[in-house]
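Have a look below at one chain only, the form predicted on its own, in structure tokens format.
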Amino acid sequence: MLIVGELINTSRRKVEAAVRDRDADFIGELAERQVAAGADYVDVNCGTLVGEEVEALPWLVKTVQARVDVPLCIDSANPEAIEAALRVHRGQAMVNSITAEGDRFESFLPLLQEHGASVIALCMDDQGIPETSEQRFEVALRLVEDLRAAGLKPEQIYIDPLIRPISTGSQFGVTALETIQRVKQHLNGVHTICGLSNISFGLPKRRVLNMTFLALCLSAGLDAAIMDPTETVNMAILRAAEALLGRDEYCRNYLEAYRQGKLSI
């Protein structure tokens, strides 16, 4: 399960004020948190900074590399800040993200060709986001299909059925798992991913939602999650689920988390 930590995000009261201030020490403090808590990629975005994203996503990007040694998911609507962020970056980087939307897959299939770097390919087109798994799926074989054709591997995209809050639609959590299914058992090697925390918007205690939500995406195929990997139940529940479907050989990561204080609920 790959583990892409959440709270680098201007969204944040406090990270936007450390972004603003270029307070190096704030950023990389919470990007080693989310690694030492477990995070595979450390997300980065700064889509609330309107005008400065081309200055500050890139400073993001630095600012994390300095102190963590794992590559990062670069989250913007921007081709411009992602083309900055990307010349900066070491390694193969992760962008956040691409959709079926003419002028947007068409701004953003260069950079991931020119910089070799996975993407996240989330399940909407020019029509908006479909109702049904079956919609869903169809916008990401098309995905998969031009991104393959423009030489991307099966390895390098991951399908994010996007997320949408049950308090607004009561089979939006259904409809994520079933899209989550079609991906698995059709596109060979494509990977898939979410952003736990949109199921449970809206609504009272929400990390019951979003730990049970996260077991049962795992059980559906997920590969991937957007999260906060300080969320220490999230994390047991992870390892949990893991170990019970089989995906953690011998319970060795279960084991580890054990020995190492991680399964506190």
Contents of the next structure:
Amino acid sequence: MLIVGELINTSRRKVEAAVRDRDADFIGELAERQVAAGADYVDVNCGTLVGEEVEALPWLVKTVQARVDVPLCIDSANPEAIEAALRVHRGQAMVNSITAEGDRFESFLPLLQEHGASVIALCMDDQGIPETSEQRFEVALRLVEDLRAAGLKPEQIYIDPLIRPISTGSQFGVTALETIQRVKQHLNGVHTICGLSNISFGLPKRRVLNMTFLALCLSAGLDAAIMDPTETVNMAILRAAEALLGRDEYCRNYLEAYRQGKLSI
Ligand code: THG
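Cool, the form predicted on its own is there; where's the form predicted together with ligand THG?
All chains and molecules follow, beginning with the one already shown.
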């Protein structure tokens, strides 16, 4: 399971202040803590800084990569900000995200081709986010066909079913899980990813829902998660679920996590 650390996001007030002040220590430390906790990628998102992303996003990339040696998940809807960030990124970045919306697809595609980046593809198009898993899979299929026709390999593509809170629709958990299953079953080599914490929005004891949903997603075949790796409960559930689902040979990662004291819940 690939872990994308989500904490460097200006929707969090302290992060927004740090990015505005160009506080490299604060951002660097947040990156280090996530990588030490097990993040394989670090997400960088400054979407709340409207009109400033084109300068702020490449600053984030340089600041994070000065402190940690992992590739970044470059999280923006703005193609100019993505381009500026890709220009300064070292290694193979993950672009977060393309969609099947006509304008968004057209503007992001050449950036992926030029930089050889991986990409998260959201199950939405010009009609919005489809209601059912059948319809979300149809969008995923179209995205994969179009990305492959443009030269991307299946392994470079991460389909995100899009998680909507179960407080706003009781079937939204099932819809996401079914979409993950369909992609894994029908699209050979294509990866799945999702942001976990949205599932519990508007409900109490969110960690209970988040960790249970993480286990269910793993069972459905999820390959990667955008999450808070410093949340020890999630990491413990993750290692346990991997071991139980035969995704951890000789329970090696589970035992290693135990030795490092990382299985406390
Ligand atoms: N899919 C993809 N990208 C994504 C998401 C997704 N990027 C953004 C988001 N969803 C995942 N990232 C975050 C980052 C921070 C928080 C949640 C998700 C967070 N939230 C606080 C909370 O939930 O309590 C609220 C913010 C605060 O601290 O005030 O921290 O789904 N491809």
